[in-house]
Every structure is written in structure tokens, then in C-alpha cells.
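Encoded as C-alpha cells, the following chain is the form predicted alone, with no partner shown.
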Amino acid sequence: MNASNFVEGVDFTMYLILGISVFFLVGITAVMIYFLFRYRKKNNPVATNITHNNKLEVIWTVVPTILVVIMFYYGWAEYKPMLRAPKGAMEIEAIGQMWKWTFVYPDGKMSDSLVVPLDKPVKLNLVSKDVLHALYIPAFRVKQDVTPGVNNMMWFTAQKLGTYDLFCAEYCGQLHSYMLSTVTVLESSDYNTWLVTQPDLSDEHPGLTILKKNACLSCHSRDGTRLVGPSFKGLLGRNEVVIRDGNETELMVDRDYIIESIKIPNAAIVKGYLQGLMISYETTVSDEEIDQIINYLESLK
């Protein structure tokens, strides 16, 4: 059983093109080696020069043209169905941002990994919050750019239970490799159960929700674990040595420092961490949301 409805067609097209390519690679290489020995100076003192051959010219023009048309036909035949999702497909919003995937389901639930029901068409509406990404599920043979300001989509029908890798296939910055997630395919009944038991954002601290939406937890842990940036656990009120204007200085992490770090993230970097990795959220996170973030960080003391 194939993992999705596109696997069989995409694989056939790939094997067809690969087979044709290997055939000509082997064939042309064999002819070159044959000519190398057959027409070397020792066996052929007088150079052989064929100035014109209509039959050969027709063959090496017509045959490659036919093969290219065949490859194009099968490629287009398998690509065209990917352009339009069937009516009634379940729609999920897939949000890409540096450096995290977020999936929003029809009832408003959110998750960091994609969960879909078996044998039901799923349409992913692709949204980028910052730069160019590309959502790629190798096992399903689907990939599509996630472009800022462009309403791209992709769809598939998962046909095999299991968990599969989900990647960002477009280099989107220094932590591009962090955009690794999964797709889990469940029976319809198990999917409905998962959807009901998935925690509701309304029960979550609004500051944590904002951190998740902006992929802050990709670089900052909540349990003290060292990641790309300092852990949020016990951050407020802690004394840190920071690099400001090339000089080391010690300060206490307070409200003003958090605000500065969100709006001008490279103004004062905690010693031991790389500079230039965090983008500014001055235009994407409001002052009210910053207050909610700080309120949440206070709860992690």
C-alpha cells in the first residue's frame, strides 16, 4: 500500500525518466569507448570523416524528440492533479516561519506536527510569516513552496497508517534544519479522538500561545535546556553577562531587557550565544502581546 495517492504515478514517472537517462548514458558511453579503439590511429591510419548522413540525422532528431515528449506527457499527467484539490477536502492551514511549522485545524486547534485521517483528501493552505519556505513530505511525494503573500496550497490523500517525515525543502536561514516535523496518519475514529483531546488554546496561557505562534520555542526552551538561545526558565530576574556594542556588561534580565530583545534582538546578546540569529518582532508582536509574554515568563521563575 502506497503512503499517498500520488506515490505510484510520481514513482513511475521518475523510473521512466531514470531508465531513459541510464539507457543513453550506457549506450553513448559504450559507443564512445568503441570508437576510441576502432578508430585509433593504429587501426585507422587515415582519418574517417563522414560529412553527411540523412538517416542518422533524422534518427538522432526524431527519437530524442519523441522521448522528451513522452517524459513531458507523464510528468504533466502526474503533476496536473496536484494543482486542484477535490471538493470536500478537509482544509488545514500550514504556517511556516523561522524555524517552525504550525498546523491549524478546522476547529481552531493547533499542533506542531501534522495529523491527518486515513483515506480522506486533505488540503493544506500554505502560509509564510517571514521568508520563503517549502513544505515537503517525501513519503507522500508532494512538495510546494510556502511564499510570503502568495496563497499556495497542496493536497493529498494519505493511504497508509504511520508517521512520516515532514521537511522544509527551501533554505530559509541559519536554523533551516530545525524545521523538521512529522505527519501522522490515523484511522478516522482515532483522528476524531485526537482532535477532541488536543489541548484547546483557550486553556493555555496567552503568553505561551504567542511564543508558539512566533516559533520562539524553537530556539528557547522552557525547562532550562540550552538551545540556540537562553532558556526561558528562570530568565526574569537572573543576572546575565551580555555583549553590547562589542563590550561585556552584566545586567539583570528585567522587563525592559525583554522588550528590547524582542524589538532589537541583537542589541545585547547573552555571552556564549551567537549574534544575528533572531529576527526583530517589533512589527509582528504588539505591546499587549509583549506584556502577555512577560507575564508568562514570570510564571517560569
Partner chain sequence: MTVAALSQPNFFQAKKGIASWLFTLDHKRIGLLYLYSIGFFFIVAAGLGVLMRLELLNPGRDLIDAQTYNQVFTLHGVIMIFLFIIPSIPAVFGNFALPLLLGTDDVAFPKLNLISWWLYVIGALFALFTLFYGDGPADTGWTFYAPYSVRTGTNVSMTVMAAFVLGFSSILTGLNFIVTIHRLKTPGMGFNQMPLFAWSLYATAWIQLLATPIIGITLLMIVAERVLGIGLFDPSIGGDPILYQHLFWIYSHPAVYIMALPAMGIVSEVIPTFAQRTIFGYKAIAYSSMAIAFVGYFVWGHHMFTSGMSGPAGFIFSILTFFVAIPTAVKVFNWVATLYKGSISIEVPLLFALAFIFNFSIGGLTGLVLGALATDVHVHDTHFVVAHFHYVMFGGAGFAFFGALHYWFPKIWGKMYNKAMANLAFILLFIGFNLTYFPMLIVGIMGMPRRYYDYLPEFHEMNMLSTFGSWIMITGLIIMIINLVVSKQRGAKVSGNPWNGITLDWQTSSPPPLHNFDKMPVLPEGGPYNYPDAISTHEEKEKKDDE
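In place of the form predicted alone, the structure of the form predicted in complex with its partner chain is requested.
Excluded here are partners and other molecules; the one chain stands alone.
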């Protein structure tokens, strides 16, 4: 059994095109090398001026035309089903943001890696929070751009149990190559169990949960490591040189600066870090949640 319902059609088209290609490549190369030695000056001191040959030229125009129409046809025929998900497909929202995938299931459960049931059509509604991404599952032969402001979708039916790679295929900045995840295909019953099992977050600081949910930790480490943005470790109370309106000023990181950086991140960037990479979270993170984040940051000494 193939990993998804699209594997057979895509692979057939691939083998068809590659087969014809190898035939022509080998043929052209062999004839070229044969002529090169057969008609060397030594073997053929006097050349013949052959200007054209209508019959031959018609043949080598018509034959490739027929072949490319066949290739086109299979390309189209196997692609067409990808355009529309079957009615009743299970819908999952796939959210891409720099640099993390989040999957939201019908009942509201969220996860960082995709989990789907075996043999059920799954439709992914693709949402980007910032720039272009593309959701790519090589084993399933599916890929679709995740574009801000555009409601793209993709669908597939997983046909084999297992865990497969899931990549971001559209360049999205610094950590593009780390924006990867997995798809796990479970038996229907296991899937239903998984869906109702909520991870135990009772021990986790609510501020940390919010940071995880919004992919903050992709860029800001908790252990002092330099990532895309300044580390959260010991952030509150630290003195930083920031660039505000093109001027360098020194400030002590306090509540107000944290709030400003969440709402208008590019207003004052810490010197040495790149501008323009962080989006505003003004509409996604509430004031209470910001309080919880700050409360959590205070604990990260």
C-alpha cells in the first residue's frame, strides 16, 4: 500500500516522463558520439552539405509533439483530483508562522506535529500568520503554498501507518530549514484516543504555554543561547542598547518595553539583531496573557 492516495498517480507520471527522457538522452548522446568518431576528418576527409530533409524534420517535430501531449495529459489527470477535497473530509487547520507549524483539530485540540487517522480523507486549511510558507509532505506527494491573506487548502488520504517528514518548502527567512515537523498516521481508534487526550499542562507555567503557542521560543531561547532574537533568560532588568528611530539608546528592559516589543516589535530593536523579522502580536495576545508572559519571564533569571 502507498503512503497516500496520490502516490500512485504522481509516481506513474514521474516514471513515464523519466522513462521517455532517459530514452531520448541516451539516444541523442549515443548518436552524437557515434557521428563524432565515424565522421572525424581522418575517416571522412570530405564533408557533405546536407541542408535539410523534410521527411525527417516532420517526423522529429510530430513525434515529440505527441509525446509531450501524453505527458501533459497524465500530469493534468493525476493533478486534477488534488484540486478538490471529497465531501465529508476531516478538516484540520494548518498554521504556518516563522518558524513553526501548528495544527488545530475540529474539537480545538492543538499540536506541533500533524496526526491523522488511517484511510480517512483529511483536508488541511492553510493559514499563514506572516510570510509565505509551503506545506510539503514528500511521502504523500503533496505540497501547497501557505500564503498570508489567501485561503489555500490541500487534501490527502493517508493509507499506511507510520511517521513521515513534513517540511516548509517555500523560503521564509532565517530558520526556514528548521521549520519542519512530522505527520503521524494512526489507526482510527488510536487517533480518537489521541484526540481526546490533552497533554498535562498543570505543571507548566501559563506564561510558558502562551510563549509555546505563539512560536516565541523559535527565536528567543530560555537558556541564554543566541537565536534570532534576544534570549529570554534574565531579560527583565537587563540593560540593552536599542535602536529607536535610527538612534542608539540604552535602556533597562522593563514591563513597558516588553509590552511595546510584543505590540510594535520594530519600534526599538536590540542592537545586533535584525529588524523586520517579528510580527505584531497586538491582536493575538491579550493584555492578561501579556501579564502571564511577564510573570513567567520574571522567573527566568
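We call the rigid core the largest set of C-alpha positions that still match within 1.5 Å between the two forms. Residue numbers count along the first chain shown, from 1. None of the values given here were measured: they were computed from a predicted structure.
In the core-superposed comparison between these two forms, residue 182 has its Cα shifted by less than 2 Å.
Residue 151 is not among the residues whose C-alpha shifts by 2 Å or more between these two forms once the rigid core is aligned; its shift stays under 2 Å. Comparing the forms between these two forms on their rigid core, the Cα displacement of residue 66 stays under 2 Å. Its Cα shifted by 2.8 Å, residue 295 is compared between these two forms on a rigid core fit.
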